[in-house]
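Next comes just one chain, in structure tokens: the form predicted alone.
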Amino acid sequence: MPDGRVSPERTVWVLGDQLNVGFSALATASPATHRVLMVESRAKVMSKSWHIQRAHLVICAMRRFAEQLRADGWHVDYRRTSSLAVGLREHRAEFAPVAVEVMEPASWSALNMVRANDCVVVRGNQFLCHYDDFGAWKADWLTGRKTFKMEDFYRWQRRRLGYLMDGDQPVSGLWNHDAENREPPPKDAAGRWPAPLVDDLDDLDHEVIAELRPHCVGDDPIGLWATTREGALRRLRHFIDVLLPGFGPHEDAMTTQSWHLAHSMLSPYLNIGLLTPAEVCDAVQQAFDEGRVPVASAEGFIRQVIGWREYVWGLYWDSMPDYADMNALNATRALPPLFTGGTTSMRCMSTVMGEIREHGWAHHIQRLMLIGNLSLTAGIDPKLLTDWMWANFVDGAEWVMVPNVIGMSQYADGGIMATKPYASGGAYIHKMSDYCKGCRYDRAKRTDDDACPFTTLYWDFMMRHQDRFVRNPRVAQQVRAAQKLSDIDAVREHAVTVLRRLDAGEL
């Protein structure tokens, strides 16, 4: 070696989304002993439409990530070829390591493949709750129950975790502060939360940028997202000193005013190790504990941290692979243009599909009362929506994605999930948005050229699966009411226009 050093034995293999020093594989070896594997894979950037500052998130992080590990001392082989495997393959034609050490992927493929290519495979910590503890408690829990839901599993994090309690108990005598954080958007949104960090590019961005322009989608990056720990960690101290005192009571709001409004947008950098759950959540209780945030803010966001990130984390293994390809029902219908670039005078759409394109994001009530309603009252193919909502967001991935597409957002997995359809019409929009204002569309009307395309197809789709939702407690009121409609008939006809109109572009 260069240094004059002798060369390790065995090799730690470090994937794209275990960006982090303290990760089991990593953590438990050493420069002298171990030699650091990363692989860039072609495959992967061309297996779909990637939106570019997703792929350059990956990209710019795993070579920055490289260049810090050997500025620490260890031996990095950087591969960029056809794919994961053929990438391991070369490494140990050269290297020979006597065992290739690598921490459990975060998707079913990926851990067959290093299964099936002789690796050593490591008990991950990226996540709070490991997806066997999270079988363990499920079995446990539904010992003399019939179901089992995230509030479930939360009040079980909560308690393990110790955020947020006294004792045995929660600190506020609540478990959940949901009730709080459901304020539509103020009419004074504008300048109201503070805009995002942003970060130059350097020659780095540039080059990852010109290599991935001919084939992703989406505005280019603007240092928006943050590639290096420093960078998350400046993240997370801005939002942290200066948006989570005031997240809670706007987190489902929607407004043409701010696209960020006070989210932490620390998602991405948590799924590739930039960041960890454990120390985002510290943070966050140590602000609660020095009265510096509310109780309702900081309980809206460890939620989304230790109950909802971590019971989609554990849902995914617990139903792969099988839960990717359900489709309870039935919907077939391909992506719309307005998905893949068309325009809609739809203003809500519009306004989402326009803030994707430029960030690459949008926050989870955008997810899923609009991109998703809309999927699901048009009856548009899950699997489609996964892989399109996969590629398009920074915060993508397969186990991200698939529980909360298939499961969350479109109820393709029947109600194992979710406990009812999340369908609405324009009046929901309407209340938790300002996007109504200004739209050639009525949200109160059913039939007739403006006729909310949402509301429209509400209605529809109630009437579409009345026999399921019929026997729903939760949705079964609806479904009496949709075949009461006196003008029933009228709307179901104009849903057909609807859908058709979807399909050519024309919404």
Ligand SMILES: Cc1cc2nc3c(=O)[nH]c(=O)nc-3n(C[C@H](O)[C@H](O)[C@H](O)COP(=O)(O)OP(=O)(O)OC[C@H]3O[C@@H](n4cnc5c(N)ncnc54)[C@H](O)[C@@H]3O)c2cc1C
Contents of the next structure:
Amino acid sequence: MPDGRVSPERTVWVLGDQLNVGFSALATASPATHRVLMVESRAKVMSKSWHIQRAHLVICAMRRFAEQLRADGWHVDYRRTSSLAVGLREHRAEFAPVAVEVMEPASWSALNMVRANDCVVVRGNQFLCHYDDFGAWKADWLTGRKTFKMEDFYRWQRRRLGYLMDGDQPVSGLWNHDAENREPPPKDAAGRWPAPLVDDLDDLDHEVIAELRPHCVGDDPIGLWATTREGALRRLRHFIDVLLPGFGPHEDAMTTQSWHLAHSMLSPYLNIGLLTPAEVCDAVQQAFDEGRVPVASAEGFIRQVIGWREYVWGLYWDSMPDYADMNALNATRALPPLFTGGTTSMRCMSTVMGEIREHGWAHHIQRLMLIGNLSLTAGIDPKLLTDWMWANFVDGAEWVMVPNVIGMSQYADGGIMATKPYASGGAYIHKMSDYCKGCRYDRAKRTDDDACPFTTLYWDFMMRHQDRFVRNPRVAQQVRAAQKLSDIDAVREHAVTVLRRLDAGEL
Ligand SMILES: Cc1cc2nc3c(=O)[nH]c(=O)nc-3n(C[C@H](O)[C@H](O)[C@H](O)COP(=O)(O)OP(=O)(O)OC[C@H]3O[C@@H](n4cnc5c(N)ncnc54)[C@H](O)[C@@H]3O)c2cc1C
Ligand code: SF4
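Could you please show the structure of the form predicted together with the ligand, as a counterpart to the form predicted alone just displayed?
Every chain and every other molecule in the complex is listed next, the one we just looked at coming first.
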């Protein structure tokens, strides 16, 4: 090497969602023995119509991470090539490393790719529960039992990791504070939750935006999403100090007055390594220990991270590769125009689609009970929806999309992830939001031109799948209620019109 250092003989390959020096392959390597390889793949950039804020986040974060590693003394071979495999091949041709080590990738296809290319795959530490340990927990849990649920896994994680625990029991005496965390939006929602942090864009940001603009959708980045660890840590502190105390109660609420409410918006950083789940949960525990946040908010958040997030990760690896192709309800509808730039008079859907266009993000209940719910009851192909969400959310990734979309939101796995389909009519949306007031549609109507499409499609969905759902104790009552509706024939007839108008972009 030009500066007289010994040339490293080995390579550690850092993938675009492994941007953390504490991650196993990098943490066990050193600049004296290892060169770092990073590959920016054109095939990946061109593989979908990405939201520009998503693509910008990953590419800027990769380039900045490479710069940081260089400043820390690493030799970084940063390649911009047609594909990951080509980048690896070119690196080997130039440097002939004795071995290329890589932390277990986060997707099934990437794991197969690194294995097929003779990389040394190092056990990952990006999650608190490795998927092998999830598999072992599941096997153990199912000894003498028939089912396993997120709640069972979550309690095991709480005990094992010690968050919000007093010995073997939860610190508040309750494992679950969901009942306190389901409040509708408050009337004075405007300005109640401080605006997210926004940083100035620099030359690299502008350069990447110019490169990506021709291939991408959505509004340009404005500095909302941090592309460095330092920026992500600032956002973590902002969340803990300012938002966490009020996180719990309105976790499920939706309002036109605030697109972010008290949500952390930390998922993109957790998913690419700028933050780790342990440091995020440690920060919550510390704030709780110092008496700065109520237990319902602390528990509500810890549940999301060590419960839902890790459960989804375990389930993905437990059920792939078949999971991504499941379609238990045989849903085949194409994505309607309102997903791809079309307009709609449904106030709830036009609000959330506008927010996604602007920020590349929507919160959980908007994903599940608006976009997911409409797709489920309309019978949209779950694979198309998965792909759309993956491309349009800043925090998208296959491991998190497949269980959340195919499983939780579309019931396409036949009930592995969720014990009932998350379908609702306008009544639920009205209860949890301020969308319905001022909407062209009437949430209480199921027929007529101004009937709420959610309400009509909900009843039609229950009837369409009555044979399956009447056998599910968690939904049987709703199916029977649908069967007893005096106007059910008219509702089903109206549903045909609603679906035709949805397809034509006329809802
Ligand atoms: C249909 C659908 C699609 C989704 N797609 C994604 C996705 O592409 N990427 C993604 O990270 N999350 C996804 N989620 C989960 C969840 O909606 C987002 O993690 C969350 O909205 C991100 O915002 P936040 O960071 O403010 O979350 P908060 O409400 O502040 O929650 C804290 C953290 O918990 C984790 N979390 C909570 N629920 C889940 C869950 N079900 N699965 C995984 N992590 C969870 C996230 O890391 C999140 O940052 C999806 C959920 C649904 C129903
Ligand atoms: S009435 Fe129906 S379509 Fe309109 S905002 Fe309410 S739920 Fe959405």
